[in-house]
Every structure is written in C-alpha cells, then in structure tokens.
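Shown here is one chain on its own, the form predicted alone, set out as structure tokens.
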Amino acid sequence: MTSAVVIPAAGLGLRLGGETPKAFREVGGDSLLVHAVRGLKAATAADLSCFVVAVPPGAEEAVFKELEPYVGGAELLVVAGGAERADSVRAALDVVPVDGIDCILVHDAARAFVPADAIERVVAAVRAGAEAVVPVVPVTDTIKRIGPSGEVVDTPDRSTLVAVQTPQGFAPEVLRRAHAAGADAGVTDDAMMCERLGVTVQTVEGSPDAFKVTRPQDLLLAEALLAERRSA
C-alpha cells in the first residue's frame, strides 16, 4: 500500500499581496508548490506513489511541466481547483486512485518547508490506525476568546491549546465521506470536516518550519530558513 497528497493551489492569497497565485511565489529561484512538492518526496516513509496538485483553471499544463521533475516515479495529475478550498481538495480527491493507497494526505503549498520527518509522523499514525492525523505546535501566545463588542469574553488555558499545521492525514474512506457530505460552511481544515462527522482527529508533533506563507515578511523567513538549509 501506499500513500497520496492532494495540493489544493488555486488560491490567489491576496495577503501575500502582488499579482501572482500565492502558491506560484518564489524562494530561492523556485516556487512555493516546487519546494512542496520537493519536501513530500523526501518523505521517503510516506511511500508517496500520487501527487494530485489543484491549480487555477488553464494552468494545468503550465504546471505540470514544472512539477514533472521532482516527483519522481510517482504519478502525477493536475487539475481545475475551484473557487474555494474545500471545491479545490473535492477536484483533486476525484482523481486520487481508489485502489492501493491507505493514506490521503492534504497540504498546503504554502506550507512549502515542511522536515521530511513531520510528513512520515502523519502517514505513520494513519496506517497506525488512526482516521484523520494533524500536526500541530504548541501556542507560544496568550490567546483570548473576545465577544461581539471586542471585549474580553475569557481567557483560555494556553497549555490546552495548539496550532495546526499541514500536511493533514486520512483514511482514504473517511475523507472521501467528509467531503461528500459537503458540510464544509466556515471549515478551514480538511480535519475540522471530520470532526463534524464525529471523526477523532489525532494530533502529532509537527515542526515550527511548517509555517504558513501568508505575509510578505514570511517569505524573508522562508528565504532565511532556505538560506540556512543549503549552508548545512
């Protein structure tokens, strides 16, 4: 058995600012979703055998050539994302083989420096037996729980609390029900669809190089933790 990752890239993430496609910015002469694409590979334990990569319609082609040469033998398909998240990750999971694979994973290219290490801790706790896996940090910030008016409704226990990151795990089966089931209103996550289903989400340790390009000065930080990888 093996595994394969759905890459929903067809959002423009306009608090990255410019004009091109957040997952298309580039780091070090690449773009974001290459140096994805290049980190699942190294994930030589997940046992990668399909990348299925959503992409802003009409670049499909464009980005099937750029992609080609770094997912090595595994297959690769690229489709028409949709206009949001959850329509993208729903286009990709058509495609993802039925046969042969016991874990789905879904990542961000945003999410572009993930260790090989994090990535094979997801897989890992899926073929354990778990149906849905995500990795997660600890929150380093007080976080405070405010009413309509902006005041301070309460003030949650931080050591209960903790930041979700990418790539998020499945069982194939359990993902594929989640987004039948279209429940996806206000989801920001694959593993939150689950949850509405009733489904416990594990969490494993993740990495606090699996951050989220969002805003400009997060790609100063990708580019110093590129920087500091190719000095190693």
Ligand SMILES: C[C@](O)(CO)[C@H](O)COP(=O)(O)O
Second form
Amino acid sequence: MTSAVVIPAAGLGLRLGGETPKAFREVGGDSLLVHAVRGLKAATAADLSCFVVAVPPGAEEAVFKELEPYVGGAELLVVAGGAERADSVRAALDVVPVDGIDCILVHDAARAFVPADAIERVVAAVRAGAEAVVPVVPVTDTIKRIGPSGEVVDTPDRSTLVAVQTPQGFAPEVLRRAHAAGADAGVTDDAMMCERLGVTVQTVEGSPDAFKVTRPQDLLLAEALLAERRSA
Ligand SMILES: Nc1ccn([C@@H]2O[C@H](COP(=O)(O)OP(=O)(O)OP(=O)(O)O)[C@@H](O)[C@H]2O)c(=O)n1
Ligand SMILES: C[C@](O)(CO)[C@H](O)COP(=O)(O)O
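Alright, leaving the form predicted alone aside, put up the form predicted in complex with the named molecule.
Whole complex next, starting from this chain.
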C-alpha cells in the first residue's frame, strides 16, 4: 500500500497580492509549488506514489513540465482547479487512483516548507487506523469570539484551541465520502467536511515551519527559513 497527495494550488493569492498566482511565486529561486512537492518527496516514510496538483485553468501543461523532475518515480497528474479551495481539492481527488492507496493527503501548495517529520506523523496516524488526521500547533494569541458589531462575546480557554495545518491525512473512502456530500459553504479545510459526517478527526504535532504563505510578510519569513536551511 502507498499514499497519494492532492495539492490545491489554484488560488489567486489575493491577500499576498501581485500579478502571479501564489503557488507560482518564487522563494529562493523556486516556486512555492516546487518547494511543496520537494518537501513531500522528502518524507520517504509517507510512501507517496501519486501527486495530483490542482492549478489555475490553462496552467496544467506548464506545471506538469515544471514538476516532473521532482516527483521521482511517482505518478504526476495536473488538473484544473475550481473557484474555491474545496472545488480544487475535489477536482484533484476525482483522479486519484483507487487501487493500492491506503492514505490520501491534502496539502496546500502555500504551506511549502512543511518538514518531513510532520508529514510522516500524519501518514503514520492514518495507517494506525485514524480516519482523518490534522497536524496542529498551539495558538499563541488570545482568541476572542465577536458579535455582529465587532463586540467581544467571550474569550475561549486557549488551552483547548489549536491552529490547524496541512497536510491533512484521510482514509481514502472517508475523504471521498466527505467531498461527495458537498455542502462546502463555510468550509475551510477537508477535516471540517469529515467532522460534518460525524467522523472523528485525530490531531498530531504539526510544525511552525508549516506556516501558510498568506500575506506579504510571510514571504520574508519563507526567505529567512530557506536561507537558514541552506546554510545548515
Ligand atoms: N480556488 C482555490 C483557492 C485556493 N486554493 C489553494 O488552497 C491553498 C490554501 O488557500 P489560500 O492560502 O487561501 O490561497 P488563496 O485562495 O490563493 O489565497 P487568497 O484567499 O489570499 O486569495 C493554496 O495552496 C491555494 O492555491 C485552490 O487550489 N483553489
Ligand atoms: C486548509 C488550511 O490551510 C488549514 O489551516 C486553511 O483552512 C486554508 O484556509 P484558507 O482560507 O484557504 O487560507
């Protein structure tokens, strides 16, 4: 049995700004998407045999050529993404092979620097029997719930809160069932779709390096992280 990974990379990156879709923005000379694929490939214990990438429509051929050198002997499929992240994941999931895959990861191209050990923890938890697994890190800000006028409603106990990253890992049948159920309104990750089906989602330790490149200052952090890794 091997794993497959679905990589949503079709977003525009509006919060980051700039002309180029976020997954194609470069850090240290390579696109975020190339960094993400290289990072996944480095997680040898994950046994990734198939990479499916969802990209902005029209970019499929160019992205296939760009990524082919980085997937080794694994299968590479590139599909057109959709309007929302969930649409892109679903388009990619539709072409993931059924036979021989015991774990499907969903990993944001924008979380390009996730270390191998975090990826391997997710896959190991799925292989140990979890139906859905998310990597998490502690919340470092005080979080408040607010009402319609911006007024504070309450302050949840921070010790019960975590920030959720990717890759998220799933038993293939569970992820397919969650996406087949549709009802994406308000959904921000794949685990949430599973929660709506009543599936228990397990957590494993994530990594600060798996931050999502979202705003311009995240690119500065990415450059610094890469420089540190290259000098180590
Ligand atoms: N229609 C979409 C929207 C997002 N994504 C992908 O989902 C991941 C996480 O999304 P986010 O960071 O929100 O990316 P964007 O939607 O591109 O960012 P923004 O909301 O700032 O436009 C990214 O790898 C992004 O490319 C996608 O494949 N298809
Ligand atoms: C999937 C995700 O990265 C988990 O933290 C996140 O929910 C994506 O959210 P975004 O609104 O697409 O940034």
